[in-house]
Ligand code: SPV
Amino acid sequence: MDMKLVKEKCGKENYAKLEALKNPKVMDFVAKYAKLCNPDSVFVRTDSKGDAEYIRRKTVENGEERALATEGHTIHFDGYYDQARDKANTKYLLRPDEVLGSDIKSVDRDAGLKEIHGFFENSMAGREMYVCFFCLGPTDSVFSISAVQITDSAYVVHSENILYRTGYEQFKTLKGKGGFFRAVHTAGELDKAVSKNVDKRRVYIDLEEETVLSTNTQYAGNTVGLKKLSMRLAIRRASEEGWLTEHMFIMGVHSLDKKQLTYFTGSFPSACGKTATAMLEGEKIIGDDIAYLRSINGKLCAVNVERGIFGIIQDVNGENDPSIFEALTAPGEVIFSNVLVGENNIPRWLADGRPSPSKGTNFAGEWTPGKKGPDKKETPYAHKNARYTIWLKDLKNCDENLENPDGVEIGGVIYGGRDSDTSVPVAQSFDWAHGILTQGATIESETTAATLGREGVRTFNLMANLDFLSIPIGRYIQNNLDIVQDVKKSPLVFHVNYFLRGKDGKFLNGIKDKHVWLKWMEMRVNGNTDAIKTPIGYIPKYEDLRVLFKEVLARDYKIKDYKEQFKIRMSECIAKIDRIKNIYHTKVFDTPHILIKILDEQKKRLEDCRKAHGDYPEPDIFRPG
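If we look at the form predicted on its own, what structure does this chain have alone?
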């Protein structure tokens, strides 16, 4: 590659930073895109605080962020039509003989590279290229994956500065080898500091070169290459190396006497309570989004891939999320995106617990009530998908093991979904395989009117990870089954449902009841209580829940509520099994035989029970004696 060009673009100081890595593969990668994108200059970010400060300063100079009233807070606006992950134009680059599955979007690799490289050509003329080094997972760890991001957006780098560990020194441990993830992004042509040609937005994943490429977009979900985009690369690598990349939080749950802390992972589709669970008051959080899991010395251990949170800010207020709300309103490094900047330069977002603003500036420009956007639709004062980016360490409930290179041992795995009429609020599987196959592999979630305009449509979402799979579904399920082969004590597997409704359409549980379900799970993992065996798994005893409701929520728990919540809905459970089997029979070409076998066994248990006890047997039916 043309190193003379790289030297000219970098200048002496930045070129020396690249040379110090002693990695020809990094040099070739930078040279390739420096030539193609043709920036005026190249800045190389190391692990130094000075380099991080340079990036923060550039976000303001470039007009990508602006300072807010509180020290360390900034605001970023994406374009009006660039407010979410672009699922339609996010595709894998595959060779003609490669098959991932019928529902996985892809494009011919050669054609896709030609197209996106055409968009990259001269895209950074007149701008600075940022070459930045990060580490996915804690540094100096068996979990560590080195990654390099190339972009012309200081906002993208600033976001990654918060979300990921610095990785320049970690790159030196590669000793000139490859094996690192690559990400390339350009915002494309700009109009008032936002991407102009969003109709040409492209987000491509090249599994062969472990590279993600995106253009004509600024929204972080499309541009922060180390988040969900690299997650797809990690799923493929994990499958080849015998570990797991999962769309999971990691949290610690205290015993009632506070003497023991048990770690759980949890996988929930969007709008199903994932963050609210991970952030339960009084418990500990390690991560809210992506986890790497490995079998190490007979234990299933996990780390948070990230060190920060890129979260939806709507509904975050002092009552619902006190820890996050405190971090968002105190001095410290916080990036707000697509919220309203109101009076006195204070950020405002939907349902923030304060009176609605009367004016301000948002993603559509100057805003007043009734203001219409370019699509002639009335715009809210903040976007429903408005976000915040913060350091986990700034949360009072951040766990001390966030940076532990060995990870934490997982005692339980939780799957959740939005389900109005089928699943009980909490249940434990019979064993690991039963949990993976009847809970994780059968997740359905009902859509909400707020997001799709049509409520109650059941959507299949395998382990809440379907959107990000880069391997065939059957292989992914088998990997989850195999991960505990060398684990001495497999984690218990649970399913939760916070959205069960009664005949009157009202929710059968309160918002805070999930804390009781978590405490019950902690008791089960540590062998501190028994449970009731039913055709679908184990459910809590009333006497345990009565004590937990009193201890955790200072509330009486009525027996009639217990019976209604935990009766087994036979017909609905059977219908779900039939729906799920049909999906695997018609859409998955490599369904493991054991999945259908386990589902059939569960269906038979349900049918036999229905014959003996009717459609809605209450929990006492299953108690011995």
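Form predicted on its own done, so how does the form predicted together with the named molecule look?
A lone chain is what you will see next.
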């Protein structure tokens, strides 16, 4: 490899930083992309505060971020057509004989590499290339994975500095070996600091080299190589090594008497209340998006892959999410993206609990009410997928185990989705396999603004992880079943639905009711109450919820509401099983037999029950089990 070129572009100081790693694999990687992308210079980021500061300065100098009124706050805009994950152009690079399944997008490896490397060529001319070292998961842990990011976007590095642990020193412990994830991103041609050629936007994942490549985009979900891109690599690696990478939050829930803290993980598709759950007032957060899970000494343990949050800002207000709202309005390091910069340089977002603004600057330029975007559609003052990037440690409810290299023991796993008419607000599965198969592997959710495309379409999304799967679906399900093989007490598995609607189309639950469901789950995990056995699993007794609503939300929970929310919707549940079975029959080539068996058993229970009790039996026909 051409080290002379790297030396030249790095200059003495940056080259010394690379050399100190004593890792030829890193050198080769940097040399390859320095040659191809041809930046003017290369900056190497170590774990030092000075290097982080340098990047922060660059974001402003490059015009990628601007300072806002509050100290530490900046705004970043993505292009008008670059406001979410691009599922259509995110693909695995596969050799001709490799198969992942029809629901997982792929492109021929050689052709894909040629195409994206073509886009990379000279793409950094006139710019600086940033070479940055991070660690996924806590450092010095069995969970740690070293990762290196190359990009020409200081915003990407700035985001990663908040979201991931620094990993330069950890790279030295590799002692020259590989085994690290690699990410390369170039923003491509720019127009007013945003990627111009979105038609050439590509996000390619090379499982073979554990490398992710993206170009002509800036939206963090497509560019931050350590987030969903590395998550795809980690799913593959986990499958090979016998652990799990999941699209899950990790949180601690206190018992009512506050004496005990029980940890839960939860999988929800994007924009379905995942962060809001993990952030519930009075509870503890470890992570809101990606978890690694391992069976260790008879326990199922999890860590947060990240140390920050890249969260959806719409609906964050003092009433719904006081902790986040506080972090977003107090001085501290926050990157806002695609919100409105309103009067006095104050960021404004949809449903922020303040009167609507009348002017400002947003992702489409100068904004006033009625303003149309380049597609002639009226633009809201802030984008629905506008986001904030913050440090977890800046939140007052951040749990002390965030950096624990051993992770935390998981007591319960929660699956959820956006479902207006089928599932009850909360249910517990009969056992681990029943939960994985009927609650996790059957998630359907109505699409949201977190991905490009139409909203509100009911979409299959097993474990809320379909977008990120890098292994065949059947194998992934089997891995989930197997993870508890050596676990002494399997976590309980739950399903929640925050989006159930009544006949009038109105939501049946308030936004805060989820707190009650969590407290009920905590009671179940610790064996503090029994529950009602139905064909789909256990549901709460009215009595328990009445007490919990009073204790947690100071509200009277009416029996009428309970009956409406927790009646079992027989026909809808059966129809869902039929839809899901059809998917597994037609689209998945390696469905585990047990999945169909368990779904058939559930269908039979529902049909028998429907015969005896009609279409919408209320909870009181069932018995405690």
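Throughout, rigid core stands for the largest set of C-alpha atoms superposing within 1.5 Å between the two forms. Please read all numbers here as calculations on a predicted model, not as lab measurements. Numbering follows the first chain given and starts at 1.
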After the core is matched up, is the C-alpha of Ile568 off by 2 Å or more between the two forms? yes
Core-aligned, is the CA shift for Lys25 between the two forms 2 angstroms or more? no
